[in-house]
Amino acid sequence: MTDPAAQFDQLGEVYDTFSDSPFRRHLEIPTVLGALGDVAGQTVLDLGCGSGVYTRQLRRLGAARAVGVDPMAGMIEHARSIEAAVPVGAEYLAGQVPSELDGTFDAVLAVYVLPYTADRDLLADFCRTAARALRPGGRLVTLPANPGLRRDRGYYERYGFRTYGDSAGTDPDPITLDLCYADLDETISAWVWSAAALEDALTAAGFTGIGWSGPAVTRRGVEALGEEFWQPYLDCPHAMTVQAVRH
């Protein structure tokens, strides 16, 4: 089948625009970085880095080395152009994680990568790649789609996106995602894995201590938009945070 990641090759600027949304600034990014914890002095791999939003943030937070890897050359080209304009010391590689980096990372971050693993082979490959990159005891933080996400088109619209599509009763289950923040109008195909399938794949790759957690909104986000704005998302997030440790 066609690599589902190919739909992102020309979306670098789109992702940077969406990164400025209140949803990402006040909820998603703080939640992810909170799960990752203190990265000062650590080596961190941003697996499926896209436009490099998190890779750059990791360096700003004191990571000794932050490497972004993405299969899409267009995304990496965009990330490198930002690094050239405003250097922070982030590194970007197009393609797969090179073997010489195996076992060199303290942590692997993979934001919105699992929703684009469209079959069990791709899921297993992602889990093995993350495990291979980590030192023993290294941590994985990743965001899969919430198996219980809402599929009614307007539920998440206030946060800058829509998720919809009838369930096919498969694992993974296909879903459509629209980005609709500001002037964005992009449609992306994604997949929702069951918790059991995700945990089985992570365990098979050598991960232990698998845990799930939901999002949290910052105090500043509540002050700016009110609790009522955020509550529907907190009640039923479209993505969850999964943490695991390489055995």
Ligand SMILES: C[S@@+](CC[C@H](N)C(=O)[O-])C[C@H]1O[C@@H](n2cnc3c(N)ncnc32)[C@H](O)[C@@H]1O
Given for the second form:
Amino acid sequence: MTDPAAQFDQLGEVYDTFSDSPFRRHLEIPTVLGALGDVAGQTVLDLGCGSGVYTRQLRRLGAARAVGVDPMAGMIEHARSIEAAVPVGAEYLAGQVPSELDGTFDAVLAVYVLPYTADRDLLADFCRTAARALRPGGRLVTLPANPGLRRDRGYYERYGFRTYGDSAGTDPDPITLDLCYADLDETISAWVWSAAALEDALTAAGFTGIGWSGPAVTRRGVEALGEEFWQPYLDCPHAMTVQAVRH
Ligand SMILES: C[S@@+](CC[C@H](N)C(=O)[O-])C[C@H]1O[C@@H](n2cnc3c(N)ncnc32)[C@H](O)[C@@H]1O
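Structure of the form predicted together with this ligand, please, following the form predicted alone?
Full assembly next; the chain just shown is listed first.
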């Protein structure tokens, strides 16, 4: 299989555009940052940072150090160009997390990365990487696909994306994702892990206290678009928040 991350090399601008969507601004980003809690003074790794949407945000929220790492050089180049234009002190590294950073992070954030661990080796590598980056007691916040997400093409379209494709009954189970917010027109292959497989991999890597939670929408989001707009997503989110602690 070609590296699933390779799909993202040239998608920096796409993810920046998508980050302006009401879905990300009023629901996803507040949900993730709420799960992460207060990062003031903390050292945070944004693993699979892409264009740095969260890395920049972490610095704005007072993280002492925010390091974005992504295997795709094109994504990191894009993130660095934004940092050069509007410096916030976010650091970016292309490739793997260097071993000299092992055990130095209070928290690891990894948003929409698990859906691209397409087999058990990639899943185990991801979990081990997150665990070795953290100090004991450090926490992981990550967003895998919801194992019960909808596969009918139009269900999430109003939020700027579509998920579709019959279940193959495998673990992970492939799915197709279109980004269709504004003028975006990108199709991406993704994978849906069962809760049991994810929890086993996290536990094997040294995580404990694994908890799952769903999204919440901000009051401004409800005022702007109405409860009816958000309800289908809240009824069946396409991604869940998973938290775990490194023991
Ligand atoms: C959907 S993008 C999300 C980017 C960013 N986290 C965000 O929320 O905007 C997924 C990113 O994860 C990276 N990625 C894929 N597999 C990875 C892995 N095993 N470890 C770390 N990053 C990975 C990709 O290169 C890509 O930039």
